[in-house]
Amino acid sequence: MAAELLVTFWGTRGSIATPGRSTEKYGGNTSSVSIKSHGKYFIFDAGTGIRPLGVEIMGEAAIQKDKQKELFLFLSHTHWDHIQGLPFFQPAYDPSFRLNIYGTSNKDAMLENILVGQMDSSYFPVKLSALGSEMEFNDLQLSDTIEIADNKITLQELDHPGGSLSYKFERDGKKIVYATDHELDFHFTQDGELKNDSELGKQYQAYIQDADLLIADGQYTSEEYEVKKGWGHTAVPTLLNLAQKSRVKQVAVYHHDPMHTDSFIDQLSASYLKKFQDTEPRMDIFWAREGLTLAI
């Protein structure tokens, strides 16, 4: 297992946390995914799902006291459901950890200032400056490539109100793309065909081409999308048809709508699995489930 990339879903819900009996299977925590690569944690988004990840990391640190305690957190954007778990991330309070945070400026505010504002005393009793870990904030540009040991992360702009970033993680010939909060339907038909010669659409399709795993926004059904155009999310058929045309090997439908219950997602999953079961090239599809770990 040490030589593999381990992808774990800690939060799969979009917009707002939805705890309760109707969301136990797929999860109610908001966006957070980790990739564990040769002992290093690469974390994508800090929704409420980052809290249980922090508990696990602290447990590992207690056992492996001689290991370097450095974490790498990549934020797609700073909407609440992608940052609200950070104040509850235990390693951020521990002086033995170094937390490297990556993201992009949101309009006129710098990344660090946005996260400081979230922990203003009007909203939270502890200031960001009071956290014990060493923190470094990295404001990214689209042209940036981040290389950490033998791991490479590149960026892609997404179509979402206020902006959002996708991250492509590469190591040893494997490609994992994290692409939540993207309105693909502005750039592609639901059959996965490019609209209006969209330049952003062309760039995105090239970016996900041949990915081993695509973790992507599929928040709406076709019917829901018709009344939620411009909200910054994608209809399921648009995501899946485009992924199939792009020869993606495995798709995790992600950022589940807060109104989608376990039984509703089960029905969606069954209908699309049947539709794509005989397509060529083969593409595996699943709806992301909190607590699931995949070896890539």
Contents of the next structure:
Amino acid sequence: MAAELLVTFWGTRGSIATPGRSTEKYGGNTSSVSIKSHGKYFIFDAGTGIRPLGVEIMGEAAIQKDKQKELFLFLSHTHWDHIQGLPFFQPAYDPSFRLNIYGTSNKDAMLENILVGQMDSSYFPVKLSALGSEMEFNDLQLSDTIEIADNKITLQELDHPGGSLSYKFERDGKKIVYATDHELDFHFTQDGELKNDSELGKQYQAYIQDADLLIADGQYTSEEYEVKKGWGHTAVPTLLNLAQKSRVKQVAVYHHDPMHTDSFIDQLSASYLKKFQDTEPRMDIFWAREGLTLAI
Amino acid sequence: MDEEQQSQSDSRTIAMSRTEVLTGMSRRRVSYLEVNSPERPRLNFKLTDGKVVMGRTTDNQITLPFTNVSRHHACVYINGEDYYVEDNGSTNGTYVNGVKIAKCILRPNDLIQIGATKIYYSEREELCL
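Could you drop in the structure for the form predicted together with the partner chain? We only have the form predicted on its own so far.
Everything in the complex follows now, all chains and molecules, and the chain you saw is the first one.
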């Protein structure tokens, strides 16, 4: 693979890991995506999908012994399905790695304290402080811009109980937006029209405008959303219609509901692909699946 | 009922040891590619541990002699328990179920498209004696 910007889905499921035959195709691991940019790994969320990513990174490290082993992990928020894989992320145990973790504090605790809490002896046998890698915790403000080599990451607040952050990754004119755990329906109609002059809605639309790839929460069907309002997730038509209006080039529907089997997602996908097949400008749509790598 | 009639209508459970039945028997998953190119006979290709390269030139394991296919367009290989398809930096891209991919784990009924060629991936379990 010659491309220098590779996006890989390691975990696509929302809420809880859902292993088994009925989720084999789209995957049962919870949220985790990597962008490999010119050899550097930028990781978005540490759901259970980060475990196989760790295995891959360790495999590469064994071959490329002299390479800098610095990883950049961006957490949208600290709900279980976005952090639960971290204690099983092999590079975190290896003293030759440096792990830079970015996220925001929630109302009650700093980012580091939350991650320490998940590895308290009541829940896990190894303390965070006992991990071998060098770790740095970065509590972000919304106005922050992170620049690492020629890669730029900016932030956008999302609407989710307890809060969530979106990250926009930019390099060489390419834009990839990672925006999960977001209730777009509070700010847009299912046709993608702004509701109530929402300021957050306006900011979000400007933020995703012209993205080459938008990886975004599309957990519910319209019918499911009606009974799950306020749970912090988006209905598929709202996501897709807004993306179309924002001239997004490719959308990965992400954070699949645990009840959605492979065959259900296949049917959902087929119905929306048909609806959007002749739209202008052209927008490619797919439901994210584990083990898929795209070159951007 | 004489002995012959008894034998014909016998529906009694046969005493059989599970250990005996399963001794020397194991299962393995076998994967296939079904290659459908325009105006060419269908090709069924059984995958093994080796890398299978698909492309325009005749040095590929699967030759796709069409102008919109790159010389060594894409490959299929096993990693752990899974087969992957990977694009080799081709000019016109490799697609899985309509999505342009750099690399993708293959699952049963996935459709790989290279130019006008459609390649279906399938799996079945075989008993090994």
